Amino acid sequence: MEPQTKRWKGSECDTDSWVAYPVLSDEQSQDVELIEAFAAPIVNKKETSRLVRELSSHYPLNSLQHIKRVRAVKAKGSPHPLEVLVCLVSDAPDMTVVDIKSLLPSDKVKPEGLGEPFVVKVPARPPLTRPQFELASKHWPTSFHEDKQVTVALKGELFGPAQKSMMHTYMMSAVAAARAGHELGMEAVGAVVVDPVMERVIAVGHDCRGDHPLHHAVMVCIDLVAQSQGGGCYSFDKYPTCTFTAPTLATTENPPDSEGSSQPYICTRYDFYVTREPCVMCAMALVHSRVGRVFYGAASADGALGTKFKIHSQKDLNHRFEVYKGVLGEQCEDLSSLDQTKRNSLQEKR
């Protein structure tokens, strides 16, 4: 359901060379599931209101509140203008011959005005995105409460030229940090933390696992943000590219979720730009640090924000955030080739 990221062509400054697509939840990105139901033609339009009322009373279809009970027949030359859902196939008693009288108890639903039933497939769940809605509507008329931001994002049109220019700059900083880390023998992964309101870089970091197995680029940046707020647990002084700047007064006055605190809770409402899709550990750290949005360039086989898992959309977690993929996708994928070259070189030496 989700569009594929466009391949990069052109110069490194070309913001038209990439598109940031949303990484949606499984519910938003899965195919439309269909279930079988019995429908029947309404051969007498004057009976429509009564039929809908009586059918809804006997077969309420509580699990299909998103489905419209009656649909218009668009086929030219059709002998009847309307069709109505009678019941789910699973709700009907087992019978060798299906006819309208056998489906309807005579004491509750009068069959006058209905033709003989037939089987149709209808959407089992309400559509959450416009692509799902369009597919669902091909089978039976369906209600849809559209999230217009998701619709625009799926088209790759959520971010305008000015926004993309800033995003491009931030991810290029992450790419530069990744290359700096690679030159020091680390994995070529970089990250940048941004306050989107002030358009200000809060921290820049790269992979530092040469010193500690848990110092992935995201973990480094989270600690650097904590240092910018007077906390933090580690020192990255020997890595000149790993830096932070203290938030300005304007960014610390009554931020969301602060409950009157003088500063945000670590990464509240901040944006993360990461060259490679974060792993499970880093994704959970982003949850706990209350990040606002995550943008990454290259997918990872063990990635936890779209590839292997979608931790950011888990309903049982106490914080969720938006994720977008494909920002400078080609350049970020090139970083992965640097790591592969290094691994091949080490294997040859062995």
Second form
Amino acid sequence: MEPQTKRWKGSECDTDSWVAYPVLSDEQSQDVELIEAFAAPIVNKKETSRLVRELSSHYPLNSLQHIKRVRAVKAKGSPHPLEVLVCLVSDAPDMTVVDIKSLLPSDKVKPEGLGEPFVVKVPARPPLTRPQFELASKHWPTSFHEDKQVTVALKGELFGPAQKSMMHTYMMSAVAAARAGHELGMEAVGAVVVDPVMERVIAVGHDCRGDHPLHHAVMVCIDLVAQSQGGGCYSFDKYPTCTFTAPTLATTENPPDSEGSSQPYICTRYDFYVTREPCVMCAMALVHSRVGRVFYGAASADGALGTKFKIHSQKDLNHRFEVYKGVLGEQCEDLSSLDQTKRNSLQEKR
Amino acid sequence: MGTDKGGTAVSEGSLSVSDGDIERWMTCAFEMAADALKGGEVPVGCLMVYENQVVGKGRNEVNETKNATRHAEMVALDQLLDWCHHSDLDVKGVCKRTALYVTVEPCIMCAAALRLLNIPVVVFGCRNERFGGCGSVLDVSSAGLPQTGSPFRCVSGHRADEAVEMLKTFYKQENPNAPKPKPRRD
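Next block: the form predicted in complex with the partner chain, after the form predicted on its own:
Starting with the chain above, the whole complex follows.
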């Protein structure tokens, strides 16, 4: 252990050197999609509530529940203070020359108080994050049910100094495991499994694919966790860095048959710290293992928790989990370059 | 064996499986699945066939190992690797001439594992709507993943209805090892 800590002298408690950002679903991270609609100025403010009532009944805009029907016109000196959304452009497909009367059936919506319509672009989907909300609002006001945790996480401020210091320690241990594995000729990837409630390391593992092509660090750790529960199907005894600890059973606090009792079930609620983004196999193995959260340092080319897929937020799958990237990013990137050096020297030998 | 130099010359799909092969090996796979169901296990049968011999066979071992990755395919792949070591054959050379026969579409994890080992052909019965990695949830078998082995060809639909019926029967029973689900108010 000693040489590793020396090699990373100064980084031991330097939690300011990295920021953990959430890896959000596609829906949460995509650009704001816009759809064309007709809006019209409300020239007589007193007609507003009647207009909204009649328009909502005739053009309910069911797919745009998030859109506010009326917006205030902010530009100073505007002749009218309010504008109202009449309908989608697709609601009036055959219209060549648009005037307000042709958009409104005279018996249902009386056009009094409305000016001539014009085309606007409005957000097609409800915003899910604050950045999406801010972008959407530039086009047309929308409602927004803010997930405060996501907002804070996007700013990189979800984890306080105490939490970051723990995360730093866990990832340092994963980096050390990666280096130990690399010394044995494996790819430089390490992983650590933590019970975040007990603040306890359950397993430490590294890539072992020199022995078995599917023994990526995550797969090794999943089996080590199984071993900690009296199961498992491999032996990693010859790798001193691959270890597990039996979880402490909080049996004294919970009656044995109580709901959610202390008996651990696969990786439920455990956190995984992995030096690089897991591949498709490992990411899906984490879904099957019902992991709590995953933290990784560096992205990988075929990564399945952000780069190629987002398996942790994949529709149709029965388990989802939070993913954060960038923990000890620099040290984890350095590990990838170790592997690159190895690959190059192998190619030279051929 | 001369397997070292065939790297790119033997392209994917070069391993052909005949209707006779499918009939024969899927019959075995379905027998395994039926046995598993009788024993209260997930009814999935799977075997890996290299040059007309079974070099790996698997059934789901998740409950006894407490390792959620022990799907039938992963167990069969381990047997294939052991077989290669015992027979002193090169794993890569064997894998690229091995077909997997399985009653249910491999999940996303197993599909990626099969890619990583460069298995060229997978024959399966029914789709796996919950986890399928060959088109149902994701298509790992053909996705552009240059660092994840090679894509593989799928032959699907053989006795699909039977495979679905077995799964339905199984999922009506309870998994005694799973945590008690919280009551849902739907």
